[in-house]
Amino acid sequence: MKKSRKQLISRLIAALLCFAALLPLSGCGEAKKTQKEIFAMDTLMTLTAYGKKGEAGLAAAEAVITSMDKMLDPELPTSTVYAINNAQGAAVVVPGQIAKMLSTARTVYDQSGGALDLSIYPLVKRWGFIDGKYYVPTDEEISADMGLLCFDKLVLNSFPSSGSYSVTLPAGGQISFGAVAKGCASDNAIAAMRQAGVTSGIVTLGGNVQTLGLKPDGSNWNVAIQDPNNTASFLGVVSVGETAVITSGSYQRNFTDLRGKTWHHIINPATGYPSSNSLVSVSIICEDGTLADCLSTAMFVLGENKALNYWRTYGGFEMIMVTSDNRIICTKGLIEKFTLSNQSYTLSFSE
């Protein structure tokens, strides 16, 4: 997908402070570091490993990733996200990630009253955040585009004898996997790593962290919650032991409008338009960084209420959500783990 220069550069940046505030937390004694930077999914990655398997484990992350990225860009006519969008209702057959990411979001999509739609892609398109010429829809046209979520009436068929899967899409509905494709690509990579015989790693595509193991020395990781209002900085650490730490946010991709108003990149399904509500950031904390991903977005969409009660009800991961008037709401698993370090922000804790 084509981007702006201006908006590359700044999530180069932004990845860059993300991993720079990572990094002094994260001391990891004497034991052997590899490191390995590559730009994918339009954005900067780093990824790290320690021990003798470091080389062999990046290389195998990096060759997950790269795989990944051909195939789940919607505007590349090679890829596979681009067949499924052109089939005009026909099948089409999908390697084991797609189902998987499209597994998982359609369970957050019906637990969540579909707050997390990935076929909300026209939709975003006409935005102009695919390709950074953004503009304001009119309801006409944003009428038009909300007719060809379609979401529910997607098919994915499992073939167990071949270990295959096939997607039928409705025709003229388009999808995308930009609300979980990260997420899905860190877990592969962690695997990937694991696999190549790597025990402590972490990998960090564009301010998602996902750990592999515990630091060498046998102690949790500390990763940095970026600042919203200040994303040179960060507001506070978590501590974690090998889990995916993701976040989604109103200050991570918008744009100004000629009359001055701001609009981000997290669209509501229900209304069109970008979500409207207290949040401008949901940190997720969970073992599975395709949930972790597909939950950012639909806990963002939900809004803090919703989100408690969601996470109340189905349970499996821990939530940090930063409010426009600078409180911070934590799950009650984090007590011990969450630490504030910006005391401009308001800390509490939910049951």
The other form holds:
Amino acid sequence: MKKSRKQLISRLIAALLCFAALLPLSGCGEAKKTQKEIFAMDTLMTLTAYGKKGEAGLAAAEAVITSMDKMLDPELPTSTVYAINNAQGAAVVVPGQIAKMLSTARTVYDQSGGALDLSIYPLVKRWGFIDGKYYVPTDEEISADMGLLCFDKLVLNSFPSSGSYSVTLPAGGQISFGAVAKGCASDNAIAAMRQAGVTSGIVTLGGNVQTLGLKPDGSNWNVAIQDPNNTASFLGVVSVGETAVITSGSYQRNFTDLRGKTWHHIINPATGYPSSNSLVSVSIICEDGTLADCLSTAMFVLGENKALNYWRTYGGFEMIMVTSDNRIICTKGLIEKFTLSNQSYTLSFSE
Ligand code: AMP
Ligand code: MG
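Counterpart to the form predicted on its own, namely the form predicted in complex with adenosine monophosphate:
Everything in the complex follows now, all chains and molecules, and the chain you saw is the first one.
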């Protein structure tokens, strides 16, 4: 998954600034702090644990993230996803992490009318978002790749007696976990830290954050939400307990074509083009990081009104939506939790 140097540097800076924004907001009493930066999944990640078990916790967290990275890279011939995409319709044995991502993604696929579709990978690749060779496809290319959408035909089998799973994808179809891998990685990193005995910690995977317990002084974490209009800054802060805060945004990866039109990396499976609605970012607050990551992408594609209807129908998460005309719409569970820090936005809460 190679990216252009310029893009990589700007994403590194964005991740650093995002973390810098987070740090002063989550200052942490007297507990011993252990911190590690790693680069995986094309993302700068910062892992932080408090207390005596910190070093063991971070080593365990790093190990699970590194192994997921190797398992999920669709361009790496030794990865499980590569095996699925090249099995020509044969079943491939997969680990529980992949099964969990697939079943969560399938639920969100069904409930969102296909707004999240992991089989969109051929189109993501065609637009150049995998190798950084950006390109605006022709209508013919878009309809050819749309013909490869097949997430509804993917079969996930579970074998409870052996605790194993298998996946069958129609020949020609290709999936990737770009929309969900970081949420699952933060889930697994937090679980690994907890198993190692850590009771307070936080991981930031690019702009995505997941927490373990509370801050060492027993108070909530304050997570900064990046400002899409100025990625060096943040537009507000959300106060949370143990949860994931996961953001999808058009500012996170995009390119401008020779005519001056900017295209971003979240594709609407209904059109084959980058989704085009009033949203510039969506942050999901949900205890399950895998679900939060599926939802952030799906709600971004659905747009403001359909996303709110989804939340009203299914619930189980809170949401911060930012629009291109500088509105911030939060779901009502955030009334006491979200604090605006950039007054150029107007804030409202939705029922
Ligand atoms: P996220 O940042 O979690 O919203 O994920 C965006 C990434 O998921 C993109 O960079 C693509 O690799 C992939 N992707 C883009 N559009 C979709 C979609 N509609 N459904 C599933 N994956 C997508
Ligand atoms: Mg996502």
